[in-house]
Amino acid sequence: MKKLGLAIVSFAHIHAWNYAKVLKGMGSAELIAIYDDDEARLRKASELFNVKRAFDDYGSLLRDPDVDAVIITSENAKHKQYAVLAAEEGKHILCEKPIATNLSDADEIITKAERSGVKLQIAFVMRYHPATVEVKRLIGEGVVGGIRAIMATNHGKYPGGWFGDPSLAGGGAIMDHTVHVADLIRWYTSSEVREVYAIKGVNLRPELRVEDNALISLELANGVVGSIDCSWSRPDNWPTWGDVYLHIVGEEGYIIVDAFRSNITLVLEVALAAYKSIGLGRPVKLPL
């Protein structure tokens, strides 16, 4: 069988560097192309991953009949025009989040490869985390009941560079850190948002021209509320990245999910189980 011939557009997107690696050791698919519009990552690139068709013209990459699809890691203002291209020539397309920085660029992408009939995909990789998909699970087999309420935290280091600048990543930590988590609370309340209240916070580092740090609060079609903390609140000598924490209310327990920890704490009818102990002045065995 004929391995997907896959190109990574722009290395500008830190995710890219791990794209490439992940290819590299996949036997159903594989790094056979790569651009970018800098001549020193595009070098660097190809050097590391030992790539030998480096474009510095994206039109001769798309050109290329080996490439069967691309995946766009370039600032985040860029996806349209790559995507749109991409889609024109027929290449399937995976880009990273966000899908773009307005609704404009956004619906275009979407229209020009439902017409071009090639596939489109955004990089919401949680919900293919084995906890999330877990939490998944136990939700759809009832364990919790109906959800009620979702509090989640993407928190993180502030990336660097192009992320700080507003007109090539859109904003700040509220275009880099809400749509994870808003994808996950979507995907498991099987409902779609219907209104938002957001603050933003004094920035942790004034320097910046895009928000570090906001609070997002959620009301969703079906009634369930959320919360999402997606600041870049961890200082840069903090030890680990950050996190992609979440616990999910539900009418007969909850669950806490720590992703990158991949820990997922389950709890039933506790609540209920502290007051019956107290009236019987014994332990209670759950569940009830």
The other form holds:
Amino acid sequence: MKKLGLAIVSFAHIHAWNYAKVLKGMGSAELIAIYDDDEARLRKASELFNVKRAFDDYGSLLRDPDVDAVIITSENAKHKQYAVLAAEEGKHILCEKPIATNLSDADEIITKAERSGVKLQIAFVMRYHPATVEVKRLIGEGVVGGIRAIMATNHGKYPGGWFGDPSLAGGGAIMDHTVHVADLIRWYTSSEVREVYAIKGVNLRPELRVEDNALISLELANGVVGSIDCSWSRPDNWPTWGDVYLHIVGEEGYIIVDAFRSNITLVLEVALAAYKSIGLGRPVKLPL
Amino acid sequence: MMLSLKGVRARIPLSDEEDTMGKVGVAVIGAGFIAQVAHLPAWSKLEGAELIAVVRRSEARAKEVAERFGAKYYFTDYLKALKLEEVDVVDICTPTYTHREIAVSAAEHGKHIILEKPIALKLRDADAIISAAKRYGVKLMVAHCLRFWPEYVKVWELVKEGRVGNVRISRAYRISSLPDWAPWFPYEKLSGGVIVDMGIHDIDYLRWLMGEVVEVFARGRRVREGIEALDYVHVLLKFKSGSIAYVESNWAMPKGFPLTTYLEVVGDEGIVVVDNRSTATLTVEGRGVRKSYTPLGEDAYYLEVKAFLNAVLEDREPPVPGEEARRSLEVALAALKSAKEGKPIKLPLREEVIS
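The form predicted in complex with its partner chain is what I want next, because the block you gave corresponds to the form predicted on its own; please supply it.
Up next: the whole complex, starting with the chain shown before.
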């Protein structure tokens, strides 16, 4: 069977670089083309991933017959234009979350994909994490009884760049960090959110034009209550990028998932000193 | 060791004999769970205090506790303890719904008061306790133990030293199974439910750390079968400073679930986190013991009772006066009201929430 020909549309989102990496090792798909509206980024990605077909014109990429599907990893506000054109050209779409920055753009993407008969998937990567998948299985088995409440956090650092630009990101921490756990809550409860109450505080980074901390309280149609802390409240020197944490309260038990809890600690300087010591065959004093 | 008795002496004439003993006489009213695990061990360690009496409804249990902690007397009627001249202070550890009656009576008898949290379930009961203490010139402190909890005090100190810059967002949880050591917890009219009984710890602490709360939004559920009060509540708090906080109080965990507490304070220059589960420096499970904790310093209850004793001895305002506890109660009641009505509640509260 022919490998699926994939194109990455824009390296604006850091996940684009991850997608390019994982595609290298995939037997059934191949990264054959890339597009970016930033010339320097296009050149860098082309060299780094050894992709010959590097387009600075989106239409040319879409006309490439070897491209079966696109992965859209642009700034949030540009998802719609790239996705709609891709659908019109009959290309399948994997789009980075959030689907768009407003509901009418989201509706347009969905309608276009349906009419054109292309697959449309939004990159809710947390549905593929072994721990969160196991949670879904456990809930399905009824081990905690009916779910009554879920506390969730998706903390992060400030991602920088266009994430601080409301016209490109569509918002700040709320836009960036609500949807992953909101999606998990919908998935786990098989219910839809029917009411939201939220508050935002004073920014941790006063120079930002978007909110960097906020708290959200939800109520679902089936009566489950939930909370989400979507804040970019981790400082730049925090040891990990952030967290995806859920405490699920059932009538007969509970599940806690801390999907990215760090369980390996590497203290780089000590490791480097160890290499140096091996090389020199003698003890090495710190700091290096 | 001779101790100053200024605070006690100012209002309660002591005989020469008692004066030379130099000890504050203590009666513990309501010698149940919290008294036995926290207050009585603390009083018995304090040199400046002497345990005069314990009061419990069951005579056999009152006698047992009195013997175990070396109290001179035991009673089933708290008025008998209040009438003893050698009692200078009373430590009230009875169920919340009895606080007003006992505390007001203690004030009328001229006894200084340390009162378990929450101060009361109704604002008018809190007011009655506060004004009785004022009228009769006795000290009143409410036992909000987090203000003495070594890790929480350390976080407070770090924040006040400016180590995280300006505090912008905090999270605080308390997660456990339903308390099973007394029968009144499941009923809102008796305990206030999880947010008023347990959430008030974090609410009071966050007020101490971040200032006054101006608006509250909460959602709650009855998770465990048969519970009458809310046993799960989450609260979004807005402070006068514009900063925000999340509080979660949960009694819905299965029996045996170890008390889990978490505190995260984020400022514009840093973050500080205390998590009693993943940072435990000591975990033990054995015959009758199941404990996991982070012993940073001395026992919080000892420090709490000692702070009250010192306020009495030195005739100073105790560190958590009634007014502070009333404000924390007000925030907890606003959360309960919000959870019931499904809308944000602005402070101050204009009416009672628990009837």
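Between two forms, the rigid core is defined as the largest C-alpha subset superposing within 1.5 Å. The model shown is predicted, which means the values in this text are computed figures rather than measured ones. Residue numbers count along the first chain shown, from 1.
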Displaced residue check between these two forms: A273, CA, 2 Å or over, core reference: yes
